[in-house]
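One chain comes next, on its own, written as structure tokens: the form predicted on its own.
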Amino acid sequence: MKFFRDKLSSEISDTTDISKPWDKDNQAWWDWYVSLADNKKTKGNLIKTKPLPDVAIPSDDEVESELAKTYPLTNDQIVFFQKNGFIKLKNVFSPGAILKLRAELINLLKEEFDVDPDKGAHDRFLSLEMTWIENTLLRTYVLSPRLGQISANLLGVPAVRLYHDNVLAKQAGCGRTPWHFDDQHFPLDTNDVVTAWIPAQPTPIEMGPLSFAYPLDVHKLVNAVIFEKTGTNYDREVSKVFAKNRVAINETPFELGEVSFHHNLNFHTASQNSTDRSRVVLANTYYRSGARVINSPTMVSGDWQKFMPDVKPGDLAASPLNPICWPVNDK
């Protein structure tokens, strides 16, 4: 998180002072954060999506068995991730495992928000987190040895812990997610942090898949752009810098079972969901075991103590809610 802290010291004002901790819940944090996006929403009818594929849905035991197996990463894939800060991997999950995940996430969202995310243009970004604690099926996906192994291999570290899970539903008609990098969000003293972004449906361009700026060090181009806690200026300025420098952007659809992994210094965004179906995602963040919490978390870190209860600034980031996900035999 050192890059973000360096920016804070250069210019402080009412709009840039984020030193106070976040004092609301996680959904309020997301409502605030998506308001920072420079949105020019496309008007007109929402694009009708194809029916979800008709595939066999595995049992809970079959999903657990599937996700206990390692994924055959190549050296070229690891090099690509470490150079560019992201990678998209096909067939991380079977189609049935993804559709089983989607059904469970939709049920959780209905229960929490009393709305069917797939019916109507609700135009909101919904979020749930820490679902794995009470939901046995979600625990299988979040603490998956397969995801832990991929994350550790991509980062080149011996062991990774879970920071948190996030259920993210960009509803029909919901606008852009602002340009950002996750170094702003995780109050950890390491850059060995990666997020597995798991779309729970085929995700065409019109649905607003995650898109990535690369290579990894393009974050240095916008290091002088001051983050502002109100308005859309930060998002606009990052876009301008990237356009001026002809920064490469990967914006491609996600197939069913395809998962992206992005580094905490990778800049990414997502466009408007112009379809009639919610873009539902499970996003799990993993970090190098042995990291500590920084001394001064900010409001951009959100409700971080919910994810690391009884851990204080400066402490080892290793609460009971941050289990080691890889290797599986490491206590």
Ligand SMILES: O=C(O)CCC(=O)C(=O)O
Given for the second form:
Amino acid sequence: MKFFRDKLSSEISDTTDISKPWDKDNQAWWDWYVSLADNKKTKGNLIKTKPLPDVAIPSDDEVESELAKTYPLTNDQIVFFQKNGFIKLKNVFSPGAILKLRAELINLLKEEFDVDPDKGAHDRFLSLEMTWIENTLLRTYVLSPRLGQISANLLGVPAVRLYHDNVLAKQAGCGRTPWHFDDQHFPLDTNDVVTAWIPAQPTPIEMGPLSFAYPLDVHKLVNAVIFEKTGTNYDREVSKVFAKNRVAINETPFELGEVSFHHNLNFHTASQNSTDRSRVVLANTYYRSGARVINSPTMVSGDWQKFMPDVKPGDLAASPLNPICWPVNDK
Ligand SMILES: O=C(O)CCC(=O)C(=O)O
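Rather than the form predicted on its own that you just supplied, could I have the structure of the form predicted together with this ligand?
Now the complete complex, all chains and molecules, led by this one.
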């Protein structure tokens, strides 16, 4: 959050003052956040998706043993991530483990929102978080040694903790996710933060896969763009600066089992979901164990105390809800 703290007070107006904490829930946060996206929604028929692949669904124990295994990274992959701030890795999960995850996420979304996220064009960005606390199957995915190990290796740190899980369902017809980097969101005093974005279905371009600007330091090009808490100016200005500077953008489909990892300084966005299926994702964020909460979290951090109960600004970020996910036997 250095970027916001550096703004001169003379530049802060009512639309740019984000200093007050968020006082609603995280679904309200997402409803607000996607309203900041510049949308030229294409009207018309949604693109019909193919049926989901017919693969064997593993048992809970089989998923647990799959995700207990490490996923060795090459030095080139680590260097790529550290230079570009993101990487997409194939076969992090088996197709069956992903389809099992999807079925569970759809059930949770149905329960919470009383709507089948896959039926009809509801046009909303639905979110759920902290599912792993009560749901043992989700816990296997969220606290998995495999995701913890990949995250720690990409960041080059000895141990990572969980910040939170996030179920993100971009329903059929829902518009863009605005350009941002996650340094704006996580109230942590470290840049050793990574999010594993796990699509729970094959995700073609028309469904709005997460897309990344690179290399990592392109965030410096938009440091001077002032975040506004209403309207779409910020999103539009970032797009303009990136286009003017011919910034490279990776917008590619995700196969079943492919997962992206992005650093908290990586700028990313996602297009409209123009298909008839919800783009369901599990997004887990991990950070270097030993990090602290910054002194002044803002409204852009959302309801962060839900993710770190009883942790105060300036404290070590290590509540019982932030377990160490790698190495496996650390506490
Ligand atoms: O899923 C999306 O559209 C946005 C997700 C995102 O920005 C994130 O996980 O950091």
